[in-house]
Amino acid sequence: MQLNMNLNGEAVTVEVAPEQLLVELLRDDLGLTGTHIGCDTSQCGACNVLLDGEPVKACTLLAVQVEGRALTTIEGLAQGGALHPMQAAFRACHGLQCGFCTPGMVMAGIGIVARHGHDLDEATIVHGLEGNLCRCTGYRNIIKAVAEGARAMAGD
């Protein structure tokens, strides 16, 4: 079946098939490996993407679930060659180790400056991450990202 949809910023028609995951459509037939396969049940976050702005795990949606809806992965944040707020602050706080889990981190850092505003309390975001799991890092640095990403994304 046809599937429509904004992706990135740019109008996108693609076949899918119905049973079709949206996480296989991103990195099967459109090449967008940024969106991570962690865990196959939903607990990892390392699939997150953003569907109408807020963060969503494409390991559970199906693809034909975003006909007409905005879906932007961590290859849409970078305008111009300039790391999103939220990746820039990533980098500058130390927020990834390995950087597995790092887009779907990036991406539920963004969702919780949207449902929360830019000055957030640490108790706010380690609340926001739930459902984000990082093997690697002790979440230390991954949570000083979040507020700072947030910080910055108030001069956008």
Contents of the next structure:
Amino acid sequence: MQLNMNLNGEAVTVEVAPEQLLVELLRDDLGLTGTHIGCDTSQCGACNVLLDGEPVKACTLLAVQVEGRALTTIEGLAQGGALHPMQAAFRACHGLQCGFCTPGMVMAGIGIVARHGHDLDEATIVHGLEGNLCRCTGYRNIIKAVAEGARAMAGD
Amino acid sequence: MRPFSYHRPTDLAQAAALLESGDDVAALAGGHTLLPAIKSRLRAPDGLVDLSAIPGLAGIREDGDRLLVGAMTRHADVATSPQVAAHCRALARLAGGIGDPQVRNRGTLGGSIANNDPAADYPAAVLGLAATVHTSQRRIEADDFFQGMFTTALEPGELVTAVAFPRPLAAGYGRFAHPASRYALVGVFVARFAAGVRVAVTGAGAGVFRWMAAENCLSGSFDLGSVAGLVPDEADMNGDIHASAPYRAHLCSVMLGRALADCAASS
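Could you drop in the structure for the form predicted in complex with its partner chain? We only have the form predicted on its own so far.
Complete assembly follows, chain above in first position.
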């Protein structure tokens, strides 16, 4: 089937099979390997991407389901070589250890800001990260990073 | 995944025809139960009928004294809707506790109740609130809609289009979430109406059910004291690696108390 979407700001048309998962299309066909596959069972959030600006799990969408929609992957966040404020906050706060969960955490963080604004308390962040697992147990700094990233996004 | 055909009809008649065009053609709403089931080979449909392009299935509006929530309305939209909060805050809070934010950005009301997972949250609200399920063919009262584990009154090709929720005098939900899946180990929804109190329990049994003994007590006196010591029959409870039947029975009592506290907090 033919799939038309806006991917990281560019119109893209690709051929996909009906049973192809979005994460498979991104990683295997389009080479966008920043979107990770962790659990592959809709729980860990490593595959989070932004669909029309909202985080969703790319392992639990068929590629064909994003027909006509706008998709942003971790590769599409930085603008002109400058990290997105949420990415910069994860770097500044050392919001990662191995980094595997980080792309999904960044996307979830952006979603939390979209829903709750720029001044986030810890409980809001923790509840908002319920669908993201970090197996290095680096949550303390991840929470700090989302709070800092949220503040920085106010200055966008 | 095993190959299947994919269809994206633009009206209900097309969708119904497609659903009946093969032995195992499944309706795809948010896909957050169906796609994991296909991936884990619990389901192997020949075709999927994506309902996302059918106009009019998503949205929230008042219909007389009821609130009509479209079948394709996402959990995130119910959770954040001022209309839902004004009509029944417990319903908004229940929707906001399903899965996680990413799941709530995809999962839908219609998908949840048509699947009728015995541990899903929405069936408890739909049954507890005595809601009416609107389908492509008829209207079905919640008491008739849910028919046990993964079973509903829906006929082949029949699709949920909306759910009409009456406005309760008070309502509350208490849930003990499985720590990994966030599904309800036990969830108890209490709704008080002028005609009496309804108590719906999810997660505990083979499917959502009304806890009649609790309803009778609470209809007499709507307070925690009236249900003190009340425990459902262990024989009706699920027992598995996550929780034994006696533990689930105990959780029903505790979650009933929390639901009553939630009623008090939201009224």
